[in-house]
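For reference, the chain that follows is the form predicted alone, supplied as structure tokens.
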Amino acid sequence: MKGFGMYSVGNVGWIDADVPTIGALDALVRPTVVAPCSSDTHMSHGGSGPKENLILGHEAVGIVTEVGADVKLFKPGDVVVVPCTTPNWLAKGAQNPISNAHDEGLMKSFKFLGAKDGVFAERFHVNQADANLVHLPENVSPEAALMTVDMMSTGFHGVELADIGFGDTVAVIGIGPVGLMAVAGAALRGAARIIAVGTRPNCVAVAKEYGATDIVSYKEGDIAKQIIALTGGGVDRTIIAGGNAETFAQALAMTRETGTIANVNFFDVTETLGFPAYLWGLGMANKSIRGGFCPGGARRMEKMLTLIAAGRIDTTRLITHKFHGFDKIPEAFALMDSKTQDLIKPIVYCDGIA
């Protein structure tokens, strides 16, 4: 089979390779329409280190092509929504109260580009199929399923990690699609005023949809002091959806006493996060620092999908941008690493896979 992927750091095209086998409790799965993601065009970049001979993606709904001896659950012919991450049930990091992300190790259940090649391929292989795998529901389109498997997930459990209640004022630093998924989980959370930071037109629009009543521009000076000054004092959560090792420190101080700051954003490993003792109140200050990895399995994305089917949210207004062909991935991924103005999420249909 063929899959696109990277022959090493800064060098990507198709890859030959052999179509994977499967185990006992897996599922080969052939990809209807998937996703390219910033975190794909960084590994290509060397982002996580060197790589070689890796096909790349880790977003996709898909049909099952075949099945493990042991699973229940799914049989060929079954269009499934895929988890970006699908964590090793039986290690004993998935029994974490906190994220079961870190079954075997940090960040492990990221098991796409981790420890086998990714869903840009004519098959795929997915882990213990019936707890990593969820049957794309009726009412719900192949598209708004593709933006939950990383880009929903990912920014809502930025909204867990920050727990919003009712009436919390919040920032959401970075208006990318994770950025947006954060913004409309901190409304549906109960947030009463949620100041989004970002510069695009498009995501400017759509986060005001999804529920931004302010927009701070990083062009327009320090947004630490832009967002003090807007609150008269600072808010109560802030996520950090995208930024830089500087964007920490900013983030620390735009949050008020007893805070807490959420990181959902990948740093890259050159890089070094520090602030002023000040900003943490000298450490008096209680303010709660979380970073955390976006959880898998196939409860979370029921949940997910559940308040799509329920009209709570609709994330094809991630979508700006569509491929058809299964040979379009790699304008699609150009698309997503070149980050044109227009862009925030492109999607490729997968047609002409026997």
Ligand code: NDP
The other form holds:
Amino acid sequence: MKGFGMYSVGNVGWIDADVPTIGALDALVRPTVVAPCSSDTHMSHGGSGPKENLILGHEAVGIVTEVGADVKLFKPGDVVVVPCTTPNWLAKGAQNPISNAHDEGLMKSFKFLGAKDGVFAERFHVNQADANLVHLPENVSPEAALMTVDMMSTGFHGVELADIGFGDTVAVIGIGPVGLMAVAGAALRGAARIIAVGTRPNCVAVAKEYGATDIVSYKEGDIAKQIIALTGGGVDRTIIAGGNAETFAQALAMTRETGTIANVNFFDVTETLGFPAYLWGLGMANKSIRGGFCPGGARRMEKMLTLIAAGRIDTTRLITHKFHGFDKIPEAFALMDSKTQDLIKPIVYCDGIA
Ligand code: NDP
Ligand code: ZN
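Output block for the form predicted together with this ligand, input the form predicted alone:
Let's see the whole complex now, leading with the same chain.
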């Protein structure tokens, strides 16, 4: 079969691979609609270290083509939503109450890209299908569902980690698709004021639709200074969903005593995070620093999809570019890599594979 991925750091293209074999609990899935993620492009540039001959992609809705002997809830032909994180539920780390993303170690539940080929392939493997797959609900579109598997789950994890409550003043640094979902999640959790940091006009417009009350540009000076001035002293909660190593110190500076900084941004393997002690109140400020990886599994996806079905959130506002044809994956990937001004999230309908 054919898949799109990285031959080596900096080199992407079509890869020939064997159709994956499945175990008794697993499923084989044909993608119907997929999306590239910043993490795919980040990985293709070596952000997670060297990788070779790896099919990329971890955001998919698809059709089950084969199931293992012990799979009870799914059969060939079922339309399924595939979380980007698919824990091994037999590993103790998957029972961790904060996140199931570290089943067998750091981010080990991220099987696509981490332990095996991803979803930009004619067929992909899903471990423990009954616990990791969800049927596409009747009243949720495949496109809306596709935005839950990573973008909504990750953005909402930022909200969970920040522990946003009624009346909080919140800063969301970065309003790409992940940060936009964090804005929407913060609004659902009852935040009063939501200050969003970003510049792309489409992202700014959608941030406002999702509930951002103020927009700050990192291109117009130190965002900590701007946000402290706007709020008269800083915010209660900060979610980091973009930026660089410097952003971390800025987040500390703009967050008040007893506040929380929640990071979902993927830092590069070579980066060092450092900050002057006074920004953390000399260690006395009860400022929590948290960071985490997108949790997965069927139950979480069901909750995300239920929010869409109930009309609480419209995730399709993230989709700015639609490509038709499996062979268009490289084009969508290149667009994601170049981050044009009008881009939020591209998707690809995988027509042309059987
Ligand atoms: P995008 O690149 O689309 O968005 C990044 C945002 O950060 C943009 O709004 C950008 O502004 C803003 N930004 C850029 N530079 C700065 C800066 N110096 N200071 C402040 N803001 C800045 O990314 P995504 O939304 O796709 O992903 C966000 C992050 O989340 C990535 O690092 C990704 O790898 C990570 N991720 C993490 C996951 C997890 O489980 N924790 C899962 C999925 C993704 P502008 O509008 O100007 O472009
Ligand atoms: Zn991702």
